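In the block that follows, a single chain appears as structure tokens, in the form predicted alone.
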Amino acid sequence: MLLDLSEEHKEHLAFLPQVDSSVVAEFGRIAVEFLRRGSNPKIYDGAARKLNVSRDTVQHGVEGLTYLLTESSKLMISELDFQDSIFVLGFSEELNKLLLQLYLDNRKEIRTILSELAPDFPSYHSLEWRLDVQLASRSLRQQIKPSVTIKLHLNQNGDRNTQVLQTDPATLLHLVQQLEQALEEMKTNHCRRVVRNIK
């Protein structure tokens, strides 16, 4: 799978061939630090003074490299696909090898950092349900008004919380059909490819 690099991203990375390979390696280190601890403007200012360029140029270069490394790591693309993805940038063979080495050296750490940044969504624990039917009221002697009450128990960060939902059977049936349709969609080749690349 190849990365699809936007024109803006290519523009940000176009700065890399203008600097020495040791500077590109340092940018790679800064990019990984950026993921760990966030942006540090002082680093950009210092690098801009040393390289005699604007602060924005350095920041865009680091951010472009960060994007390249994170997207590649997220998709776990192979060495060959990574090389093919950056080939369109027109860099020298030496720079391509350096970027490949940066990717190979840091992809596991980047994936670990990204997994820690991912939100922790609630997960299913158990479900209780009850069907209530109102057969009559003071104003209507004969009526059938069913409702389904669902008590959903969820786990999140080791804590258990409960959500109570109430609906009519027609809406519940529609919800079940939509979920079944989504499960069928997950069996398609396209979804399998996407899920495989996410892992």
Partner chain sequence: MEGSSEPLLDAKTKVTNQLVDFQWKLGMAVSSDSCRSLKYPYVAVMLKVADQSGQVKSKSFEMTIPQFQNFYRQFKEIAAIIETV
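Residue numbers count along the first chain shown, from 1. What you are looking at is a predicted structure, and each value in this text was computed from that prediction instead of being measured. Whichever C-alpha set is largest while still superposing within 1.5 Å between the two forms counts as the rigid core. First, how it differs from the form predicted together with its partner chain.
Once both forms are fitted on their core, the CA shift for residue 53 between the two forms remains under 2 Å.
Once the rigid core is overlaid between the two forms, residue 181 counts among the residues whose Cα shifts by 2 Å or more.
Remark: with the core as the superposition reference, the CA shift of residue 148 between the two forms reaches 2 Å or more.
Output the form predicted together with its partner chain next; the form predicted alone has already been displayed.
A lone chain is what you will see next.
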């Protein structure tokens, strides 16, 4: 699968052949560091002064390189497809090799970072329960009604959420049965086949 680079993107990347390959390697390092920890615009000012170009030129160059790396990593394109995709930029063979190496060296880490951008559903953290007996209410006195109170602790986006739920023992048993049935599904032939193929 080839990358389709927009005209604007190609313009931004056109800065790269105008500098030393050591500078391109440094830009690559900065790009990955920005992906890890967020961008730090002060770096652009320093680099612009040293290279004697405008700050925008440096920023676009680094951002263009970042986008090239993230798109390639996102799609997991092959070495050959990467080389063919950047061929249209008309860079020197040395620069092409450098870019390919940047891609291959950082692909795995970039994919790990990108995987964290998927939407985060609330997930299970822990569960507390309590067995209660209701003795009276506003509408009825002299009762003996068992119920289960559950405090469900969930994680979402790093925060903790708590839900308090209440049910009677019969419904709880039904709930447990349903969950056991769901687990049983993992043992069916169909699920086994899917899991084997994913591995």
